[in-house]
Amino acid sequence: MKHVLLAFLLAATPSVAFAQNAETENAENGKRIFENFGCAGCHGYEGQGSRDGARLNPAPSIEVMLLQLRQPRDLMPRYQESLISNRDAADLHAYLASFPPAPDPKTIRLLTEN
């Protein structure tokens, strides 16, 4: 079912291919969108996730992110293209991809102490 919905969504949004062009993505605009729509309230300031929002670090693929924006699961509100365009979704994806990766648990002293 999820794959059928993804195929439908991608067919209905022809600019997804454009959205994947890293040269045209604007992480600064993505940061503005992340802040203005209050994404950090559920997903954390660095995409670490919380009880109310999924982990976004590492960033999901643009297809998965777009599917979640348009056909959300759980508590997340729906963001139609009139609210967040595919262009803005690509910028949001670029911002998520710019988050530093989580540290390797083996490098966290508190976790490795006996």
Given for the second form:
Amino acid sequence: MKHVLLAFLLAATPSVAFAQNAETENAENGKRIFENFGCAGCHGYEGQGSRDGARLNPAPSIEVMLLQLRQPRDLMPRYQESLISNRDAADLHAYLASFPPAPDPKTIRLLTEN
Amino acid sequence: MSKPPKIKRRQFLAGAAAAGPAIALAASGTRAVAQTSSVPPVPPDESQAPTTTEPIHGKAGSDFMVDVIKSLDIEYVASVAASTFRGLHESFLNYGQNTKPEFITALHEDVAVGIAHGYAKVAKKPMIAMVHGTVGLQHCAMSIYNAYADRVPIIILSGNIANSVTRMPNVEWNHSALDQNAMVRDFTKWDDQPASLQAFSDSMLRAYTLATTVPMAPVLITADADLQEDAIPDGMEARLSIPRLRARAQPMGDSGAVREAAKLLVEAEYPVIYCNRYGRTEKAPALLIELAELLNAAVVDPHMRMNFPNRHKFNHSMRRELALAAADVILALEPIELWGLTNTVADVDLRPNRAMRRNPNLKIIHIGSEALMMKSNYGDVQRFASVELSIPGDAEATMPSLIEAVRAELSPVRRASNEVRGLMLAEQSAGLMDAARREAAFAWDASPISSARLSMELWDQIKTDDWMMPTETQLMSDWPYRLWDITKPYQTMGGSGAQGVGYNTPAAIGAALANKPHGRLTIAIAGDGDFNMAPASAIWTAAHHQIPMLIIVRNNRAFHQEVMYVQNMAVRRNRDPANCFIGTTIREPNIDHAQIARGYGLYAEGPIENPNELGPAIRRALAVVRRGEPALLDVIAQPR
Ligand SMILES: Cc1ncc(C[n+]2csc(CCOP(=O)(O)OP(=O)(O)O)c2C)c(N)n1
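Alternative state: the form predicted together with its partner chain, after the form predicted on its own:
Next comes the full complex, and the chain you just saw is listed first.
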């Protein structure tokens, strides 16, 4: 089902190919969207996730991210292209990919000793 | 020796008020104007009739009321001083020596009731909240509603001047009503407005008994001001009596039905125990551990009470849906949302009802007290659920007989096969802690500070103390329940009941008041929205009464829950979600909670934005708390 949807989305949105072009990705714009559109509210400023939103670190593939934006599972509202264009989505994805990786919990005293 | 005559104070004043204008008119035309306005004439004219009564000799009505209250062994009365109960107030202090109950000064009635709410959850017995007629009761309506929905006993006292002839003009009329109790009748278990001292005595005993019998809830007694203030008429005192408060049993489930429940549980392939408002006393967790271990059953606990240790091998709350989906029998103990155990209403367009993924052979056994008290107006009733076996009764009181019945049903063969299931359950839960630790590492060094980091910086410094956390944790993604070791039967107490924001700080103060004689370290974490919605002046009460506690304001500078709702609405409608911060955030200016707290007399630090500065700040604040005082930290936090 997921693959059918994805195929449909990719076919219906020719700009996805453009969006996937790394050179045009602008993580700064992605940050703007992530914070101003309220994404951080559920997913956390570093994509750590919460009770209300999935962890986005490490970033999902752009295909999975797009699928979730356009045909969300769970309770996330659907973002239409007029709200977040495929180009903006690519920028958003670039920003997700810039989150610092989580440290190994074994290196954090508060997590190992408690 | 003949006693001076007892004069009814209010009747005297009423007479004086009626005569006043005439006397004043005779003396001076201008003073007559002053008499009819709300400003008293100054200076007093000595040619006028005396305006004070003889002092009351012997006992005042409110002294007897204090006798009645003392018979109930109530420790505290939290109150905002007010004239409709000034008789009682004075009697508590002088006649009652300000002990049992001791006066706790609050600066807002919602705080007084919130304190009583938190106190009762820890002390396991009610205290009094005393509030002004009409306006005071209006102020605390939400806190009463929270306590009602949370099934927590509070004795609310209020005042009223029932006799309109004894009301002074102007204000006393505004602070009196025909039936002020009606305002909160939908969310109190019982209320009364006794018309005599004997009736007060009977009603207080009834109120206490009803409030503390499951289902527990707040009760309200409005004490008439004349009855409080006037002397007890000659010869009456000897005829007044105070019924004895005696031990009472709590309602238990029907024994036949309990045996049937035991059979179903013993024969189940994968029984799951779901407990919500189950833990009523400190005995509750041990009983639930016994049952879960006897059955080798998973426990799912949304922690509305201290029900079950979070690290117990059978605690599957962190894999709630997996456990519930696998269950062929669910034992729901005081569940609140019984229908919601198998269904959901999705928060998407048109709000479709959806059946959850559950075992097609699922049978639900329900033991709970919801059916024993229900009122129509507020939605506390929840959606109707039809379950296989419903046993009205207090779940905790029913637990010993259920355990006994399960023991009787368990054959050696069953016991052995259940133990195999127990091994599997332990295996399933074994990885939960490590998984939580891995999750906690994300955004570990972030600023704003992550909820996981905040939780662990605190835990690191309290874990060897005898600690108690009185606040809700859902809005910080439940990190304390995921990472701490919560074992003692008093260490948590769940949330507000009706989600009336402004609960956490006052309730935490009440909890800390109850923790104080035990020397427990109370650590409260309140959202900034919650902290500010209850009057922040609540913390003055903690400072004034030297109630030791650490308050951490988890400051995401928003009513963040509402940020998410408005953002969701905007996106669903394909409109600009960036506007979701308008009306939902608490910025420009940022609130400086540390400065506020210092203003109310607390030690305070903040805003703390750097996660590396949090640990040392907690250490300094805890040093203050360990000295016996309250302290506050303002921590700039991630949204969730
Ligand atoms: C009396 C009352 N008013 C409004 C609300 C709606 N409400 C629900 S959660 C919430 C935000 C609470 O803010 P805070 O405690 O800071 O938690 P946050 O969601 O920001 O983490 C509000 C306003 C409510 N539940 N109760």
